[in-house]
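This document opens with one chain alone, in structure tokens, the form predicted on its own.
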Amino acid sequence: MEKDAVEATSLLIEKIGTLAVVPPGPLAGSQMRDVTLIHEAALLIRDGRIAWFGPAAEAPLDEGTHVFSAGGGLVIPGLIDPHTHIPFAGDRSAEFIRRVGGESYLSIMQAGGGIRVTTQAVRDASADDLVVKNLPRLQRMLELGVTRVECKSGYGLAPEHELKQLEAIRELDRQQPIDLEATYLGAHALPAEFEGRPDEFIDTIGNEQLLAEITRRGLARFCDVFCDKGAFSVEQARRILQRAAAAGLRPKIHADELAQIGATRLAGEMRAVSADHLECIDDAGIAALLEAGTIAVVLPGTSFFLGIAHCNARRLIEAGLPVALATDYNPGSCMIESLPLIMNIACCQLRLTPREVLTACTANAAAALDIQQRAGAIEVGYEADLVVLDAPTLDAWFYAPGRPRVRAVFKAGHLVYRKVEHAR
């Protein structure tokens, strides 16, 4: 379904068992639990936006309004995944087996594996190939309740191939209902042809003309950099992010995943929209993010997939930071495309409450993409991106991980997915 094929409509979602009212983000610290639960509710959509919500007995009904029954289920804002590495190509299952056998992600990368393997696959693929390979991934994410996804380049590692990835993201955005937010991640890893010359690579991938072209063509809104041990230094990351900011791209940073080298302090200095990973964050990094208003994006699926320690998300929340959650869906360190699975890991392993987790994947995820003024919340005037679940309450949904619970997904007020059993 292409986005330009839908028409405006008026729709009342009735028979909502529980409506989880997430307020607009960012929600920091204890505010992440400020989710209001309205039982026996209804919600009215006009022209793709939320027009009213509240107790079902008080629901207005416009003439000609379509009606959709939630069947007593839970209704939540559409889920937002603010950190993925779609689009990619290739297969790295052999590396997965090596890690299960005891090799570390970093040692595999230093031996020539890791990102470089995917880089070759992406370089060998055409833009059309990338679209064909990644459309099914996005369809599966939609069926899990995801209505917006951040997509990064970063596997081309050469200007022409990075542009190819960004062009594929644009085409993927056009061809299916999920809204895609593009990020330029040229400084993801050092390609083989620049071995021993990282500064020269930064000057190539952070070329002012290239960054200006990305902005002029509207191919990305953000620029990210992998600033960590085995990747790029703080100074190298600062150089490319400053050039990107001058070209109009908002900064993001892969920070403190493998070691503490000061990446989160740089995120604060650059007033990054988000700092992502944070497994090794320190007090100075937390203070920098707080001062800058940067969203902390936690990626528990990566720790789960790699078998490394989780980010202490409770520490970040208690410090007063707004925390978002994302899949980090990628072929090397987290081949998990299910945001609901990530949400359950956050609940069971990171000890976040269901309300905190829902906020992290809606209002705060929207803030991590700087769209919190119009998305990620149940609020009059906000985009009507909504998910109907077969669980009657929020707690019941989290209590049974691994089950497909999505009955229907609405994007801008239009039904874009309906489970066959609920089709009527």
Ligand code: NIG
Contents of the next structure:
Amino acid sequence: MEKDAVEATSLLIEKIGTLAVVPPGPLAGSQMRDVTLIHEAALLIRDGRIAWFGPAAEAPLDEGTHVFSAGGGLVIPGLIDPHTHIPFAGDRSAEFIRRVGGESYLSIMQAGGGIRVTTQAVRDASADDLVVKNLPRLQRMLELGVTRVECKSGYGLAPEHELKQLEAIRELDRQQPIDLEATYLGAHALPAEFEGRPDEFIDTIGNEQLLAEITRRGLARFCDVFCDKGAFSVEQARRILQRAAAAGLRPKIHADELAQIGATRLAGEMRAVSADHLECIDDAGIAALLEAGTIAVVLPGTSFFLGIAHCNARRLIEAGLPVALATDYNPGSCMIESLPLIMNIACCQLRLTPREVLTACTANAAAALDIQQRAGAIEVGYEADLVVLDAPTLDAWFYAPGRPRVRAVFKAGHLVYRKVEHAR
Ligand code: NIG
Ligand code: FE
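If the structure you just shared is the form predicted on its own, then what does the corresponding form predicted in complex with the ligand look like?
Time for the whole complex; same chain goes first.
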């Protein structure tokens, strides 16, 4: 569906059973539970932004306002997925089956599998192929209530193919309603042709002209690096992130996923926008993130999919960190595109409450993308990205995982998805 599917400058969403009022992020530690629930509510949208919300009985009734009934359902801010590896190509189901049989992600990677397999497929694909393959993924995400997605390059691993991936992201952003935020992840893995020469690779993929071109053409806002055992060292990660920051790309880090090598401390040192994964985070890493105001992005779909221990997100919240959640959607470590499924894993297995999970996927996810001033909250003046769910309350929604609940999705005040109701 197109971005301007339904025109209405003033729209009242009425008959809201529960409005989950998430305040603007970042919400740190116990503040993550500061979601107010208004029952029997209404919300007014004007010019794509939230103009008013409150008890239905007090709703302003302007002449000419269109009305949309939420049918007694739950209304939440549009979900934000702040860490995915869209766009990708190829298939690694054979690796998945090997891992189910007991092999580890790291051993498959060290034997030449893993990211390099996807790199071959992405190098073989044109920018147009990448768009065609990844558009349906985003369309399915929209139907799950996701209105904003971070997308990374990182499977080209050579300047021309990295640029091709970033161009595909820009085209994907144009072709469907979800807003995409692009991240340059040139240092995702060492390509075969640089075997034994990681420093030279960092100099190639992190050269000043390339980084300047990415910023000049507005192809990305962030630079990410996979800093872990079997990937890049802290020194290598620091080098590319410093150069990227000088070119205007804000740092993000894949940190402490497979082993503890000090990546989260580097995130603090670099004042990264976010540190992502954190399965092996230590106390020094937590202290570094707190000091820097970095968002902790937890990816429980990856630990679920890889069969490794989850990140202890409860510990991060108790320590006072702002925690966000994301899918990490990628063909190797997490082929899960459903943010609602991730939310259910976070609730049932990481022991986050529904309010904490909702904050993690809205206000704090917006903060992980540095757009918390305008997105991710129910607040007057904020972008009217909203989801109407077929559940009377927040708790009822979380109580029944796996059930498709999205009735309607609004993006900047426009109805961009509506579930077809079948006659019973
Ligand atoms: O976030 N950890 C590094 N990168 C991805 C996996 C990418 C892949 O296996 O294709 C991740 O888990
Ligand atoms: Fe990732």
